[in-house]
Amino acid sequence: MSRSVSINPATGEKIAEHERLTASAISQKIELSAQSFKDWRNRSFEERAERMHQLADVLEAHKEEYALLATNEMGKIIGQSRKEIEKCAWVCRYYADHAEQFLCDEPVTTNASKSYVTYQPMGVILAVMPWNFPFYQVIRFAAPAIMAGNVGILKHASNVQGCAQVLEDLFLEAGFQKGILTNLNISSDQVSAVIEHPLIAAVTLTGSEAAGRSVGALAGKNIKKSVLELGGSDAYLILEDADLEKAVDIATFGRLQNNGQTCIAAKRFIVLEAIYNDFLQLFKEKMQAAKMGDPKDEQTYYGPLARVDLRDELHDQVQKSMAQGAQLLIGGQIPEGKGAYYPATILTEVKPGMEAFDNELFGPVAAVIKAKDEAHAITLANQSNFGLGAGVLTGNKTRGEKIALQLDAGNCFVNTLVASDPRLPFGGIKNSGYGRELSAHGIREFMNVKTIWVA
């Protein structure tokens, strides 16, 4: 039978062993959360938050045990752990508190005595989630979903089967019956089987644009409703009338959050000509003194890579941009020693058609992006295949909020980093995905929108 095996990404010492499922397991497995789909769905709002309230106890509970093992399996810094569980727990009770208004009948002036439109959970729900935020992707999902009335299957990657294992043991602790959040430690190959079986109601995918291709042509075929928040190649326009050290702050934060590894990082950041120098030479230093090591040590700013596979790749795109034309500014060097570390890389004179301006690079590396003029800036923002985030810095928030509106992607910020915040729609158009997360929008994407007609 194989095995998914967990990595120590800073150490590169193995962790645990995990079995994957058989065919005839995955079959059972789907049956049983079809089964309490069943009883699920009748359940009230009540009962369900009752259960939900329970689930962000849990966590709140077990932050430092599970910051410690989202740290050990995909290298987070513990105190980005620790507020990814407290993230999970506040959209827990977010959608507990919310979720019976967003969800209630609309009723419908027409012609006939009695019309409205209520909305009806699908069923079982297949989540294909990421390993940069191992419990906050899953719960992102999973909250909304099963307070609407569905149940989840999980499908989570590979390196963080022990975050994905202990996500189903939470469930079943906040008294959750079996069924509702099942884990299933199956390898890429079998997630065609998974979306195929005549259970699966709907699916939704947080991950990598081929991935994205691949599980939306596949749910399209079997018509079936998908969602996916894929990658980003999040633009900062930086204006002259900002402020220069909050920009830089933003800017360094932003590039080295999560290691690098976040979907809506800030990657390329755009300056106005004026102030172009300056920004550079202050984010230089910023970047420099940003401490790598250990992510355990509370004093460490940037950790690894969450494998060592996925920095040799980031090190290839960091090459190949530089072929084309890029100036290596900092970093750029794989360390020696063990673990899958890549230092905070700063790349200058990035233009359209560079690896670095039109892909993503998901990890510690900056471009840098000059812009003659306001309008220039936003063109060069929006020459991108992604429109997952953006944001705009600047001294004057209403220039920033007007340039914000003429940005293509799903999430504009202005003055503050990109967030994904449980009262707002999340998500991204172009090749960063469709469909809208959390929010009243994200809990109704994998309901039945039904109309009812009484003559």
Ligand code: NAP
The other form holds:
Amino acid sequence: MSRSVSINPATGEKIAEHERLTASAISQKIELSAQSFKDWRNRSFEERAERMHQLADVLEAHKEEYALLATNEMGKIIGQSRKEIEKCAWVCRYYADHAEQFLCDEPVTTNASKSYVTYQPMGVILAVMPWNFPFYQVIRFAAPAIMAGNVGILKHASNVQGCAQVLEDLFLEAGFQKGILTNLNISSDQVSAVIEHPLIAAVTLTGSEAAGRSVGALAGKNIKKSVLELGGSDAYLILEDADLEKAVDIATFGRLQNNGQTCIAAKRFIVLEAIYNDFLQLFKEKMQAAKMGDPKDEQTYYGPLARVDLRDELHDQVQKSMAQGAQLLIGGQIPEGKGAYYPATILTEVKPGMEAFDNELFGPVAAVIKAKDEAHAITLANQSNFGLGAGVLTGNKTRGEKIALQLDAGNCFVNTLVASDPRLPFGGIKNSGYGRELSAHGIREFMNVKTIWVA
Ligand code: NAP
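Could you please show the structure of the form predicted together with the named molecule, as a counterpart to the form predicted alone just displayed?
Below is the whole assembly, all chains and molecules, this chain first.
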């Protein structure tokens, strides 16, 4: 029987091993889930909301315990792990309070005596999830889907199976019946059989472009709805009228938060020529001053990457970019000792065609790009196969908004970091995926949008 292994990336020590499920155990769990759907879909919004508020209570009550588990399994600094659990509770409460309003019938005037649109749940939804926000990514899918009357099957990343099991358990603790959220400990090779299972209605994946291509193709082959939330290489345009200190603070936190492993992290810094040297000097100082270290130490600014193989892959990307002509300003060396650490790194002279420009760097490595003027900066920002988020830093909000409207991305923020918020849709275009999570748009993704016509 194969097993997944959780390894603390700060120390390299094994935390636990978890047995993977066999094909027959997977089928049994999917069948139980489908059985639960038959009942759950008929529960009132009021009853579902009561459970969902209870789920938020459980998350808040166990915040320290869950935060520590996330930090141990994937290396997020402890303060950010706590914030992740708080955000999960917010999303649960938001959908508990708004699901009914988002899914109410919509009367349409036609030549029928009565015609309207009604939203009905699709059934068992498979969620393939990444390790980088091990609680939040799952809740971001599960809270709206379950409030809508669907049920969820979770295939979480192999390195965070402790978090995955806790997620299933906390639904039970909140009073949801068995089968509403089910954890399947399976490898990525076992995902295709789950997608093909006749009781699976749809699939959502948050993860890399490669995983998205594979899961999206399988969903298409089986004519099942899919949502893909994939990687990004978010551009931040730093204009000559920006408040430089503020811009540097945003750039530093944006690149180093979650140890550099956020889909909407600031990755390409496109700086106008007029302030390029000043920005670079301050950015270098701030990035160097950020303390790398033990993620459980409250003074740490950023911790290790989630796995040693991911750290080594990032280092290869840095070296490839340098071979292609990028200049190393700081960092770029794997530190000695245990753990999956990688230092804050700045690459300059980055240009289209280089690894650091064309692909996602999932770690604390900033690619700095010089632009002649505003129009050039916009062209460079859009010269990407990704389209998840983008930022504009400027002293003129109107100018920033005009630029935001010209950027090819799903989420464009002016004078602050791109962030997800349950009140607004979240998702990407181009190779960053399709479909939306959060807000009314997110909850409607896994619904049968049904027309009723009474002649
Ligand atoms: P990943 O390697 O793609 O893994 C994500 C999930 O997909 C894991 O559960 C993984 O399982 C599974 N998986 C991998 N390959 C698969 C395949 N061929 N078929 C089926 N399942 C497969 O991504 P990651 O390294 O965990 O996460 C980092 C990536 O996620 C980055 O690109 C990041 O930008 C993206 N991301 C996007 C968003 C967003 O909202 N757009 C949010 C967070 C992260 P195993 O662990 O068992 O391999």
